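This document starts with one chain, in the form predicted alone, laid out as structure tokens.
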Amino acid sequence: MGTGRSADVIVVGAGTSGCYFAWRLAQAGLRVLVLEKRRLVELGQEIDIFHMDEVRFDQFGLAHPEGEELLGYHPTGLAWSPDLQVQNPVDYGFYVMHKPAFERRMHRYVQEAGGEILEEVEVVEPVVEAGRVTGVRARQNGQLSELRASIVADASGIDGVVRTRLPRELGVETDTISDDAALFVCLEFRDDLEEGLPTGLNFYPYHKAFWNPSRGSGAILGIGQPSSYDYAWEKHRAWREEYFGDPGRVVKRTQGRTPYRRSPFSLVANGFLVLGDAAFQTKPFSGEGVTSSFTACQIAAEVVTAALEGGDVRRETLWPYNVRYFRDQGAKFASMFVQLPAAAELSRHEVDYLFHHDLIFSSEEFRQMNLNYATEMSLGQTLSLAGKLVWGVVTGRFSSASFGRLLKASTTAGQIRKHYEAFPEDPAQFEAWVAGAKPLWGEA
């Protein structure tokens, strides 16, 4: 690798977020160096198959999948009530895709645009001089080297290897993610399935589980749970056995963590920014982060390009990334992170009640969540929802405690969204904004 290498931007992590960001920068004519601690051929192998929103390809300027990437397409999915008596169709298309092939496509995009990717390079720490990140120290083949750049971007995934090693005085939160702020996702690939089992996309909100297509006629049975892999696998087994027994043949099992917490209050510092899973930009309702991270990457690439063209990489110049992200997608995600835990605490019978009365888990609300990352209701719809919930309490099918938690969460979620939509344009007002945000998160 060699000491003394330099670039306009160093991107730490060659996953989908890091490569999309690097590709956009390389397209703008910037010198981009991507560092990946693993071999590139390993990326995506642990997931193997994933599902990506059809609408996001055009939104982010990506060709729709074909060839080895594309395993299937499903324009509609089903959301199931716990008693399986209600199946709400969700008209929102997903591609079933081969993750390693998609990763290879993203690597090719970077390289064809003029960017460089180095594999098996482990970043040890950032280089910080006079209050600015000026590069990284990294190890390759046992040799420690120093690489320089005007901007360093942390796209290293859930552990945030650069962000968590920054000096706190740079103004970015450096705490590591804890187990209670992550979802442990367990996937079981099954084949040789008998007739009568689900096909297509199927989501079981009460269990935080799904039955989705795999290769051919196979299926992926997945679940996301807090706490630990052991806990998640036990929940996976209980859900599967209750509904499906022991169908077909287990091909393999995989597992991984995804962040489930608010993003750091600021994503930038002098010469630095963070994005993707390293910035906890996953969808609160699913834990998926590929396309939601692309939103941040697109904003960040525009801001970084302008900053480098102006020769100014100070925190103040990179600040528009904060403003544009948090006033839109970030505000919606913050709101949902407050609301969804209250819904997750509902009992099985309460979730059945909501499904049977087309409340919260309706087809349209699922579609809006996927498409817009928010559900918008008119005053009439809000009053109707409240009335049906009250009726559930009166008839004993919905507890007053759960109703109270939902009401409180909805109120706090609205306050947090408004607070994020007013994210300060001037960094000098940031501390006051944080002081207003912390009590709201404390209530959540």
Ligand SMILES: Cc1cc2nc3c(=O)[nH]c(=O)nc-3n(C[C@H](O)[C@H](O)[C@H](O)COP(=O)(O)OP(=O)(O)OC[C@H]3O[C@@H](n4cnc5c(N)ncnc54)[C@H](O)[C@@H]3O)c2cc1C
Contents of the next structure:
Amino acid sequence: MGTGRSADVIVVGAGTSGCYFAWRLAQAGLRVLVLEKRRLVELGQEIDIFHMDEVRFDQFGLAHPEGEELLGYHPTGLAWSPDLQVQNPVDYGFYVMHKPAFERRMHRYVQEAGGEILEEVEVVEPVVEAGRVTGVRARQNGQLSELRASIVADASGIDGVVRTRLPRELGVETDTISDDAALFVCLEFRDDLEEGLPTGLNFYPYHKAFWNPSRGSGAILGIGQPSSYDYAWEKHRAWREEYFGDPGRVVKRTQGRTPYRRSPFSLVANGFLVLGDAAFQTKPFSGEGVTSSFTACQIAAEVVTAALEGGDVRRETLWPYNVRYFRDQGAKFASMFVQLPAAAELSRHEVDYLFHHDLIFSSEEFRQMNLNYATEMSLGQTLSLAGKLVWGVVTGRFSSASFGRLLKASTTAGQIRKHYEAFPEDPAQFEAWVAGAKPLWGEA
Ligand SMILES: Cc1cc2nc3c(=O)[nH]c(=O)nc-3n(C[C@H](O)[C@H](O)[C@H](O)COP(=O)(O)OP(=O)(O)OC[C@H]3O[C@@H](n4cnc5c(N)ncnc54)[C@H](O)[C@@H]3O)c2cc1C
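I would like to compare: after the form predicted alone, may I see the structure of the form predicted in complex with this ligand?
Now the complete complex, all chains and molecules, led by this one.
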């Protein structure tokens, strides 16, 4: 590798976010260098099978999956009530895909567009000079070297290796993710399943669990829970035993973490930006993050291309990435992150009540959430929802405490969305904006 190498942009991490971003930059004619600490052939192997929404392929200019990448396609899924008596069909297509094959495709895209990927190069820290990120220190075969770039992009996943090592005065939060702010995702692959078990995509919102297709007639029984793998596996076991017993044969178990918290208030600094899991851009309702991070990558690639054309990589010039991300997807995600904890605290009977009365967990709500990251309700629908919830309280099927929590969360969610939609165009207004955002997040 050797000290002294340079590029227009160094991207740290050759996961899906880093590669999508690097691909777009290489297409724009920039010199892009992606640094990946693992061997490229290993990437995606631990997750093995994952899901991508069909609509996002056209949105992000990607060919739809085929061949070794494609394991299945499901135009609808089912959302199940805890008592299993209601199954709401959700018309929203997902591909079931082989993650290592998709990662390989992304690597190919980068390389064919003229970008370079170096594997087994571990970035250790940023190089910062005169208040600007000017490169990274990286280790390869035990040797440390410095690599220089006009812009360094941190796409290193949940632990954000560059972001967390920035000097604080650069204006990006540097805190590491806590266990309570991550979802511990546990997947159990099962084959030789008996007749009568679910098929296709199945979602159990009360348990934060799913039963999805694997290879052939196999299934993946998955769950995402906060705190720890032990806690998540215990919840997984309880859910599986209650509903399905011990079906078929366990082929393998895998696990991993995905961020479940608000993004840093700013994603840019002088010569720096952060993307994907490193920027906590996962979907609040599922913890999935591949396509939601492409939104950010697409914006960031346009902003970086313009900045480099103008030869100016200051925070002010990269700022439009913040503005465009937070005013749209960021605002919707912030709103959901405020609202969902109140829904997660509902009792099993309350969730059943909502399913049985087509409230909050309806087919259309799930479809809208997947498609638009928000549910748009008319005044009439809002009034009907409120009326039915009040009726639930009056008849003792919905607690007044839960009703109060939902109402409060929904009010704060509306306020926080408006606040993010007014993310300041002028970085000079940022501190005042953060001071307004913190109380809405319940932060001091
Ligand atoms: C079990 C599980 C199942 C999931 N299923 C889905 C799903 O079905 N659909 C979906 O959309 N999302 C899913 N997700 C979430 C999804 O995997 C992530 O949101 C997505 O992979 C984020 O991509 P990324 O490129 O930002 O980060 P990553 O995929 O984590 O990539 C970061 C890369 O940076 C590299 N790196 C880290 N540190 C360094 C360093 N110091 N130097 C150099 N390189 C470094 C890593 O090796 C890695 O290759 C799942 C997550 C888990 C844990």
